[in-house]
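Just one chain follows, in the form predicted alone, and it is written as structure tokens.
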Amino acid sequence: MPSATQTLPSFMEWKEVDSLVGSIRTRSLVARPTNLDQCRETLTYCRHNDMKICPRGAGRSYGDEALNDGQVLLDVSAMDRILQFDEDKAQITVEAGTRLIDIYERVHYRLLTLPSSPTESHSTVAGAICANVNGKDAWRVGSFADQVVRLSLLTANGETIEIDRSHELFNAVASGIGLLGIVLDATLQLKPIPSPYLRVDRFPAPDVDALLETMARVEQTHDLAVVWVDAYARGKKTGRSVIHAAKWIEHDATEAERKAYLDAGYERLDKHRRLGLGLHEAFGPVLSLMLYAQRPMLHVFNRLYYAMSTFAARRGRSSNTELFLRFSFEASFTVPPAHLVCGSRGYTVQLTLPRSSAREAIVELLGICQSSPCPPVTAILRAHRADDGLLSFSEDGYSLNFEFHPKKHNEAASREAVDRIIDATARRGGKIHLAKDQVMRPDQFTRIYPRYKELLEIKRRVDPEGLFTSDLARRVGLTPS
């Protein structure tokens, strides 16, 4: 008869599980514990029956960052609750599931905002951490771990150690995607603003060389800002984009009227969300379709986007007040979501590159992707500051985050030209950001990441028994020996 350790405990069950994107296709024994006693309960079942953990938050990773296949997944989301608000210090204190839209609900109205936050609005606190993820602000305010005060984590060996920004642990839980423990619960430092809204400007860039002129000016002068790339134009029309740049405003209210214009900006986001995603599902075998014309027909609409961008500029009619939660939060619910844009055997890559040779690479990425049979259905910019995340992808210049939909016939040629893709970005000193990835090879993972070493070092303390790991770990190779 087994022991009672090795009885399946009730908030255990086995599923399958999908990646974000959804090419990729698990399953796992997962685990929902609500408390720190099943989080170790869980531990004990691992070890008495030989298996692996793989933390997880939302689900909101592209790859395979979260996934565990034949193991167990730990899935932090039903650890939820916010635990203190400190409006004096504008900290807030939340459990390790709490979504990154819960704390907006609970501080915005307030005058407050959480820097860095991604466009997955429903990623939670954990994930944010453990991926080190960014917002449309990342140049200016940095990374999600930029805003991490403290945070819980709850070890192999069933310790619980609380980490600040001095402890040594910090720097490899923040960007190290859960391979030293879960995390419990953080602290997270708010940041004062004058309203919710938002003045957004649109500056339509013709080149590369305008596009990086302008982001030098709209990174003096503004606080967001997120640029759509034209993938397919070339020649002297390289780089060819849209720049839409936010700056927070002053705007006239009481806090109830505020808290009342917030909740219908809340309200409107979920119905866009599930309006959104019904959509998206009920049309999705159509998108698909549609791109098989892909070449042709984002070639059309992306000229057509540009010419209008452009009109309305010279029209003075480029800029507009809207509220933050709709400037960095509703696209990701009204544009097709990436399981549909990449399809079954697509993947995302998000990229990152130093300023001082953003040019030059960004020309010869785009290059690569017009040689792909299937360049990428999107392409957006962000502008970064570097970090000292053991494996964070944050780098002093710009990043590129492109979305593909390779056919059946042409997979592998796709295939190769991502990988010319990631070996350029790695010739050029840049970095791929292991929360979109599930392509990378451990030769590439190692030319990438030469800290990876010292992360490993630190889990051979921490987690001597390789308790903690994820199919990506294994994929690239990111396993003690």
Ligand SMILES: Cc1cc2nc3c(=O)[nH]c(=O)nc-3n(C[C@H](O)[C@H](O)[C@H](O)COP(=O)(O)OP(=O)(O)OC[C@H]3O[C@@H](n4cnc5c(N)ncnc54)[C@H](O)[C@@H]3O)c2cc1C
Given for the second form:
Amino acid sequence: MPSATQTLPSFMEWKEVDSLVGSIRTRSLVARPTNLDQCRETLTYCRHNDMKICPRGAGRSYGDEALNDGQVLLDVSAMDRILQFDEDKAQITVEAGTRLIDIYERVHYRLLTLPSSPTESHSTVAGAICANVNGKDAWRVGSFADQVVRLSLLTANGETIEIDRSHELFNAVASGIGLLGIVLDATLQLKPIPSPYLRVDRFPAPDVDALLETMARVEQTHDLAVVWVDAYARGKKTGRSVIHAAKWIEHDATEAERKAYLDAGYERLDKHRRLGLGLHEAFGPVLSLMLYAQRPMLHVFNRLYYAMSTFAARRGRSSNTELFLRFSFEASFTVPPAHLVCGSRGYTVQLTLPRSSAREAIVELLGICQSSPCPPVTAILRAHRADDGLLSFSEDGYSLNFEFHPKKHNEAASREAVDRIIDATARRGGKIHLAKDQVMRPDQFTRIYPRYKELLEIKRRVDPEGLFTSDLARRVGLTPS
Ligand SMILES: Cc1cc2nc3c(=O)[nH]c(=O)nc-3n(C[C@H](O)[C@H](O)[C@H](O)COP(=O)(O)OP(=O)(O)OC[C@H]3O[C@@H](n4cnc5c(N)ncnc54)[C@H](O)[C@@H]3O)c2cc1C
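Switch from the form predicted alone, shown above, to the form predicted in complex with the named molecule and output its structure.
Whole complex next, starting from this chain.
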């Protein structure tokens, strides 16, 4: 660890910082600035002490994207003020550390929404921009960067740059995993909605062809969609799934009534978050033990879930009205998130697949999963469209998100299967979501993200000393180790 040659500012301290699932343990000098001056002070401190910086939002990326072992983590979560809300233009300007859920609390009852919100509502705006995240509406509205009107960036030399969509840095900062500087604030374009309610329709699909046919229809008729895929169904049933598709609807209520039911919705969301975390605390080890019988257990559970969905659809009971908040954010906590149940050995892989070869790719990837000694606990599919971010993961096509829970005895074999999944994705022209990755190798990264060269070219100009880095950037060879 570098020795400090300048007194440690009061907002900096050495701390243990683990990855989300606890599989990566680090110790970093964490700076938690509350303003621009303190951000600049951190830059100066790092330069004097020959230390590197990784900006960090809420730390809700799964792997090592927001980690910087032995170096400085600049945590922007205390810079979380809403600076301006222009209701006429439907735009909101917020500091980097503002959480998405805080924006919802401010605008949703005014019949506005923030498109491209990921399931993790506690993600910060800067984290969402720099990982260029996406939501269940990705094929319609694109990725998070598509909602950004402008942002300001603090660069390594202490200057702040104003970046709008036409600026040459825009597509490098958005998706650029914090390698060009510190996002300080951003203005986001919101979208008007008829009400905070959705009609949710569930369509069971017996195989991959039915899944893709239904998705093609849903992409025309609905606004949001997420698909539960039975990763255990084989042969003709490969790709068996249930498509959850949603559409914004009218819902008569006064503003005060809307505020009241939305406040109850936030409370419920919070309760579910705590319940999910509490379940993990209380039953994590038991659930983890139960997962030794993962294959038969999930085989039965998945069959039951699919059968119940088909039964409901036949009886015309597969639609309901639900708050967007619930549809978009609650899912991952209704069943305690696999990454919590899985414990430190668990990991997530999300990959995109081009539309043109989606069928073959889905069959191949599910086949790799099934041949693994430890198939994924969950498999989720979504539709996407491409965007211009240099390290964006979105494609015109579909993504599959797998949550794995290897045990000690099959950890190596499970990793080998994940390696095959990453190779197959690269071969098929797909991408791996960096915010969820912790295993990709440099050779895989360069095949998957050929535009990294453009990012490095820009970085040489904006950050010539290479002040900004992260454990992920070093792991995949983007910055020197
Ligand atoms: C339960 C769960 C569900 C999720 N669902 C989705 C989903 O639906 N879709 C999806 O795309 N992702 C999803 N994610 C991933 C998550 O939304 C992203 O990782 C998001 O980036 C996390 O935001 P954060 O504020 O925690 O960022 P962090 O994890 O702290 O950082 C993410 C990246 O942004 C950079 N960064 C952060 N702040 C700054 C800054 N001020 N300046 C410059 N760079 C910065 C970091 O260096 C890092 O590279 C999910 C995660 C969880 C835990």
